[in-house]
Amino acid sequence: MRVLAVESSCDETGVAVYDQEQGLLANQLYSQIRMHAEYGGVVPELASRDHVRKAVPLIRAALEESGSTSRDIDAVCYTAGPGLVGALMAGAVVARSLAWAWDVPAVPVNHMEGHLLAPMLEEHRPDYPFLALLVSGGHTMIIRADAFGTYHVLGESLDDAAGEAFDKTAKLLGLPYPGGPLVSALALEGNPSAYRFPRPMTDRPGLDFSFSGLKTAVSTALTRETGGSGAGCPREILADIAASFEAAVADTLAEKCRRALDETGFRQLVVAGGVSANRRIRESLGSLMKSRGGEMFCPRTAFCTDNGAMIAYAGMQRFLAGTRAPAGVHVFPRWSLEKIAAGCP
């Protein structure tokens, strides 16, 4: 069996081909970062239009890279949600049209399930059941994965996700878009103990997250140091603030994961999503698992951010499980992992 997958949930167009026996055969990706940088963030209308422009050329490239023709494709998978509605529609229309033209099934995929299963693309992969931390620009969640398709959200962000906190902190520090990776790079130059920022919601029971107050603490520190924004602030101070902020996020994630591991008794932790590429977060969670005699599983950096490969893998599993898209083109800007069993909300 072989599937082609289209990812278009936000600002990256991804197309991949996955074979049940041979694994990942092609992975094409186009990032819109340069276009959105001019505006300091993602512009949904521009993102949607760019997906329309890039999807077909990437599909051709993926077919060529994998040595496939339309006759080799048994199903077309696509991200049906969650994400930006216009961006989702752009990819869904292309994928459903291909499936109709090639007379093969169309398979809707939950974007977060794609992230959750991204480590399965690696040679060293977890076994069910396992605990998962999904940490990205729009989501921070702790998931109990009992089996494929059987997921329970144990904790999630109540306001800003960790990735949002990184991006907002970057703006406060005067860093350009996309700010998250730049905050991490700047943090390498700083002292993570220079500022004692709060570890949000670690002083109360539970597994939920809240990072809006951490962003406010950064703003307060900047005001105290400079009287305003990061513009004109000495680089040493900015680096110390970035490092201290990053340490606070890493400590918070580690504490919540520790509690979830105690609660479930699991010894395997999957860490996935765009923010999972952060070095300090990986080191902190890796140390946690080592101290408990457990294992941590992370996808390679290229599979942390949005990509077609993770949608292709998840799509293959959905296809084999019998998931098929209903008639018409339907996308779901909000789609809980806990409501995934039927294939759509």
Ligand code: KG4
Contents of the next structure:
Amino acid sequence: MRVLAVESSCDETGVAVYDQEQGLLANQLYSQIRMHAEYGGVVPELASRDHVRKAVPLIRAALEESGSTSRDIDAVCYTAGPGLVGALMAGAVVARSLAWAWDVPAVPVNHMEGHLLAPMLEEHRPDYPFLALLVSGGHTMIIRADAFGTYHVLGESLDDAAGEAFDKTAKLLGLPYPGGPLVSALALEGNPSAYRFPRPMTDRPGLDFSFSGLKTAVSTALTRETGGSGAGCPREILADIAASFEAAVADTLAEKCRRALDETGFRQLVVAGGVSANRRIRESLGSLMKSRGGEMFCPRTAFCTDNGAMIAYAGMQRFLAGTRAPAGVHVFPRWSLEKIAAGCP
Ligand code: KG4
Ligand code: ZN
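Could you drop in the structure for the form predicted together with the ligand? We only have the form predicted alone so far.
The next block holds the full complex; its first chain is the one shown before.
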């Protein structure tokens, strides 16, 4: 069996081909980052239009890269949510039209399940059950994955997601969108102990997160140092703030994972989603798992941030499990991982 998958939930158009026996055969990605950077964040209408422009050329390229023709494709998978409604709809319409034209099933995929299963694209894979920390631009969640499709959210962010906190901190520091990777690069030059930022919600029991206070702490530190924003502030100070912020996020994530591991007794931790590309966070969770005699599973950086490969992998598992899109074309800007077993919401 071979599937083609389209990812279009936010600002990346991804198309991949995955073969049941041979694994990933093609992975094409187009990032809209440069277009949105001018506006300091994703402009949903521009994102939708760009997905429409890029989807078909990427599909052609993915077919060619994988040495497939349309006759080799047994199903077309697509991200049906969560994400930006217009962006999702653009990818869904293209995928559903192709499935119709090629007379193969269309398979809706949950974007967060894609992130969750991204480590399965690697040689070093976890076995069920495992614990997962999903950290992306829109979500921060600790998940207990009992089996394929059976997921329980043990904790999540009550306000900003970790990625959002990185992006907002970047803005405060005067860095362009998307800020996460830039904060992380700047942090390499700084001292993570220069500022003692809070480790939100680690002083009380539970596995939920709250990152909005951290952003306020960064803002207060900047005001104290400069009397205003990051503009004009010496680079050493900005680097110290970036490093101290990153350390606070990494410590908070590690503390919540440690608790979840204690509670579940699990020894395998998956770390996935865009923020899992962050080196300090990977290192801190890696050493946590090492100190407990457990294992961390983290996809390669290209599979941490949005991509078609993870949707193709999850889509293949969904296809084999019998998931099929209903007759109408629907997308789901909100779609909980816990409700996957019941199909689309
Ligand atoms: O998973 P993703 O690509 O898209 C969503 O599904 O949201 O995650 C994007 C988020 C953005 O907030 C971005 O700033 C953050 O991941 N990110 C990082 C790094 N690379 C991407 N945050 C911190 N350090 C990084 N190296
Ligand atoms: Zn994502």
